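For reference, the chain that follows is the form predicted alone, supplied as structure tokens.
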Amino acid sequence: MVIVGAGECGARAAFALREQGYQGSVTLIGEELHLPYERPPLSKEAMASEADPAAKIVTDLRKLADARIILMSGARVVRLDRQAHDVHLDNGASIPYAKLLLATGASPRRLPGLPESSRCVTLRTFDDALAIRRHLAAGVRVAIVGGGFIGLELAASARRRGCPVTLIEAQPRILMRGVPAEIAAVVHAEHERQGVCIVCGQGIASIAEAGETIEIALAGGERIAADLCIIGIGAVPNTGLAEEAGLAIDNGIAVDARLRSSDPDIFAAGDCCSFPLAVYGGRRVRLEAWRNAQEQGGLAARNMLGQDEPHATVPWFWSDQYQLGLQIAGLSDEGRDTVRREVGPDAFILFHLAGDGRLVAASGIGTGTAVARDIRIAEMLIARRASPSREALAAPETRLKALLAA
């Protein structure tokens, strides 16, 4: 077995492949030279705790070793032999496989024109965090282009540091995909009460360097200088090893419901691959998201292994930024109609209905944890497609538990 792409995907696969006995080799390839790690603390603690970050691993060389995975660091795929089963290296070596997983993550969306510059940046890897961060320092300007997570997500962290921010949507809100914009207003209420300045509906004409500024022309006119400018508006599936070999893709590497590629010998799971969801009726979507990296590399090594299990989670997303939790159950797009429902002190969620008044998502949002327990409720209705009542959902003294009984 190997398995291209050693982030949280692909080591969960490995070792899921151990726990299911397999016996053969297994044989984990990364470019990083870091040891498997999570990527959602790189906007996070990496960039705003007072101590030196270091990389939050997935796993260590001593249970890599005890597991009897082979992790090759610091090698790149160059190219796929399909029809002899070989992975090609950029060192000239060859693996052979009996199945192979892709999990090749994604890249960060570039600008058009974007200028070669320590000060320009992007934000993927735990060493693009450590760029990012030897910037942040109290009156550092920061510009940031994507009012999407990844960028308000950054914006809260150079604020905890003491960097004036502005950010900058092409949109005309932040948050446009995916969240309501009842949650996105209280997002970016928050983020305007701690300082950040929010500039939507506004396009990026130019950006270019000036000495040791960045200057960022606007659509309409405005200019804005800064000491940092971080591009985070979104990412693009690392494809490229799956095209050049022939794969069927679809926004992502195209898979079945068992995560298998249009090759039954190459399988595709996380950030890269796009996949039907069964509870919206086989909808393709592909999935930028912590829980569904670790889902999905368990769920393709059981699949290597003949297992034949269809994907059946619902998607589920959050994001902390300064003291608010925000969570997501499901594709609040599905939804025709919305419930509202009050949950405690500036914390309310909001319940997305279907036209047949199937509940086909949650949003929610308050301080920390408040609205965790509710979400993770509604996400178990939304897999059993339920239809509860609307006075049911509004009504707080009415516990999700009875309507997931029921």
Second form
Amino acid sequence: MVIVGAGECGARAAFALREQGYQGSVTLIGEELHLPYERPPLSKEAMASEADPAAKIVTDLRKLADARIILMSGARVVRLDRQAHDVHLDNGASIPYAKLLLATGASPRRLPGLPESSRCVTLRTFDDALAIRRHLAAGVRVAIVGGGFIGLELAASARRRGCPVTLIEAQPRILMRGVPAEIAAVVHAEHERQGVCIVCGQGIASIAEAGETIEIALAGGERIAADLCIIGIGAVPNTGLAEEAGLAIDNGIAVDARLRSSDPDIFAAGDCCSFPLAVYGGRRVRLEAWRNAQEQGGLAARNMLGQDEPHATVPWFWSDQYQLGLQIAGLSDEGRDTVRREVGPDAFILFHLAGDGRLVAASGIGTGTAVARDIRIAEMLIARRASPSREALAAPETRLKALLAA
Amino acid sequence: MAEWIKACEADDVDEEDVIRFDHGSRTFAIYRSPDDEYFATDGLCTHEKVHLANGLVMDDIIECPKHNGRFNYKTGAAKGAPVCVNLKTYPVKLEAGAVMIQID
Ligand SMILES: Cc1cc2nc3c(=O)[nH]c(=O)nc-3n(C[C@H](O)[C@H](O)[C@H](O)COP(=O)(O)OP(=O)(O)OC[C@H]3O[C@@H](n4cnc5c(N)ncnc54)[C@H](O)[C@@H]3O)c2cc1C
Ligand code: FES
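Swap state to the form predicted in complex with the partner chain from the form predicted alone:
Up next: the whole complex, starting with the chain shown before.
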């Protein structure tokens, strides 16, 4: 068994193969020089802390050795040979596989025409995070292009470090993708309260380096000068290997519900793949979410061992900005209609209902983990394809857990 | 030295639920299981030190509200990513309608 990509998904898959009792060889190949680590803290604590952070590793050499997992770090797979059933590394070596898992993740989307500069950067890896941190200090002017989760979390962290922050979003509002306007408005207001200058509905005309300064010209003519410019305009799946090997691609490596690609011996999981989401009648999606990477790592491992288990879970995502915690279960664009539930003084949940009254998603925001429990229960209701009454969802005094028993 | 302290009234915790209990500088989570037994663990998740009391209790599992890490609250055992360090548990007894826990 060979796994390409030693991120959270690849690492989980490697251990899951052992948990399933597989005795043969397991090789995990990763381009980064680090042990597999958690990415979510990179835009949060690792950026906001005054002290230099350590990577939050998810396993260590001891555990890898105990599980007889061969980790090849700093090794890049440059080619798949489906006929010969082997993968070729950048150092010239080749490794044979019986079953192969592609867990290659995603890379930051690039803006064309950017200057080659250490002051104009993106964030995906621990090394990227360290490079950004080197610039962050009180008073350093930070410009962030993109009002998605990573851009917003970075804005919050940079404010904690005392940086003046301008965030530029081309869409009419932040968090256009996947987050309802009512919740995005709460996030927007908090950023403004914390002193972030948010500019929405403005494309970028140009970004240029002038000495130590990055000059950003907006489509509307306005100019912003920054000491550091971070581009956070989304991520593109790493499909290069799969594409060259002739595997089907559809916004990611296209896999079936068992995470099998168009080659039955090759599976793909995590941020790099698109798959049919059973809870929405097989709608093809690609997720960029931590829990999905974990779950799909496990699922791919079981199916590589022949278990024939389809994907069945509901997407779930969280983001932390300042004291705010946001959680979303399901995909809110499946909803036609929303019901709002207050969860204490400064927290609420929007339940998204389909035309037939079925609960299809729930988005919540509040201080800390205030919305967590109800979002989790909503996730279970969504998985059961339940149609709870609007009154029960809206009324703070009905315990949502009781709806699960119904 | 181990001592018994009162954490809450038995009625303060719903069945299959959890509440927070603070004592001095320490914080605990007190559970009532579906079969009406009481348990106590450290209050903070071993992953990122978030309080577990906002989490969901299902059977003998507490799920962390932050990233859904799971523990068996009866034994403290961590049940998979992202939590890998077990939760410390404390002896519990009921006395005159109060939940008592033994701390060290
Ligand atoms: C800054 C940041 C913050 C985030 N915050 C959250 C959050 O709050 N909540 C949430 O739910 N999700 C969050 N995410 C998303 C989450 O981290 C990802 O969904 C998850 O990391 C995906 O795991 P993966 O293993 O599929 O891909 P990755 O973690 O990207 O791992 C893929 C690995 O494969 C390696 N690789 C690629 N190609 C090759 C090759 N040819 N040869 C060898 N190695 C290769 C890459 O170098 C990489 O190490 C965040 C992501 C980032 C970047
Ligand atoms: S803080 Fe509990 S699972 Fe992460």
